[in-house]
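First, one chain by itself: the form predicted alone, in structure tokens.
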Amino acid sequence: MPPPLLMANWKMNLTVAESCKLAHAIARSCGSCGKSRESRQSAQIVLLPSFTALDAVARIASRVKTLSVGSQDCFWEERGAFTGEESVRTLQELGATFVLIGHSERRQLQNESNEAIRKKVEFVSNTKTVTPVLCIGESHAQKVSGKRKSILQQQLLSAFKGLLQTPLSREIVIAYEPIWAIGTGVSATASDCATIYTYLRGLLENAWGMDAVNRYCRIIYGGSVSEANIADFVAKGVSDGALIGGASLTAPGFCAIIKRVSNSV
């Protein structure tokens, strides 16, 4: 089994200088952890800075074996007249090995459609070095109205629509982030997430088979993750990791999460 995947989504919170300072602190902590027999690094850590800080943070992360970087978004074409967009080719050149697709904030604030998300997932899936991280999640209203599973099914299957008829042969990550838990301080329960993960995994297995899903798919949790609750989601085998927002914006907070996971698995 691969180690837990911990992804730090810094969103639009840090300048380039601040991003570098935070990356240096995390790299020092991870480096020290990796050198200690008593505290082996037992998590794969991905930093997701802004586009402007990606190159600088990637250079810092490259010095530590367990650190890598990813992008918060991408476009579905390699090049062209798409002002303000970033191509996967450019992200690869800067060292990104993961890319978020369909984050709830982009769905809500940029009106990103399921069709746009599908195009991005398909384009990234055809690359060899960048792993797509598909974000899906339901609102509180959808949850209480009983539409939760149907919404998640729609988001998941529409994103992989063009890939479901072919064998799965490369890594994909699903980030389940209930919208009602993002930035609210109220996280989903581990048992609740376990039910959702079983449902999502079943949908994927129906398309690609159990062996392929076990080998290539990871499902992680995102939504008010902290040092206090991370073990509930990762150490108990509920999910394959976490997408962490606010708690990843300080070195002490994020490194405490990393340590908790490393000491628990």
Given for the second form:
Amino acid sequence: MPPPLLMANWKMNLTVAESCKLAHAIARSCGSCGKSRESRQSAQIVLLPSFTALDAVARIASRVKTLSVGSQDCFWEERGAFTGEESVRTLQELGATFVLIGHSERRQLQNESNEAIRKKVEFVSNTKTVTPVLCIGESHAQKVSGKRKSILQQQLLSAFKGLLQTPLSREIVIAYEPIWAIGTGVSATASDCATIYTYLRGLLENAWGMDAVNRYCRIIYGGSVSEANIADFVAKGVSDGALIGGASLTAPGFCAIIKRVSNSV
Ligand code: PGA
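The form predicted together with 2-phosphoglycolic acid (PGA) is what I want next, because the block you gave corresponds to the form predicted alone; please supply it.
The next block holds the full complex; its first chain is the one shown before.
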């Protein structure tokens, strides 16, 4: 069992200097956790700064074993005339080992389609060294109209369409983030998530088999995760980790979450 995955999604909230300051504070805190628990790693922490802060934050993270960095997005071509986009090659060069794909803010604000998301998932999956973190989630309207499962199915299966015919042999992460829970202070419940995870795992097992899904797929939760509720999701083993936005923007807030998880594994 890998340790719980805690991903800090800083979105577009911090400058480079602010990102470095926060990364330093988190690194200090994780460094001291690591010393007292030398024999096992209690959480795998991934910082997701903006593109421009990735290089500097990766250098800070590289000093602590449990810390690594990822990117909030990427493009699906290796190189070329794609103004404003960022290549996976560059992200790898800067030290990114994870990349978020299809966050609901990108789906909504950048009109990112399931097709664009599929291309990104396939491109990143072929790199081997960067783990794709596919974000899926339903809106409040879709939830109340009973369309939740069909929306999640569509998002999940369309993203993995090109990969479902071949055996799974690399790590993938799925972040279940109900849109109505993101930044609202109202999270999903653990039992609700457990039902959704069973459903999602079933869909993946149909394609890849139970063994491969157990070995390579992690499902994490995102949406108003805080120190107060992290134990419901991660510590009790409902989720394999969490994607944390607002509560990852201060060192005391994020470190309190890390500590809760570390104390429980
Ligand atoms: P939140 O954001 O923790 O602020 O709800 C989560 C996310 O958007 O990844």
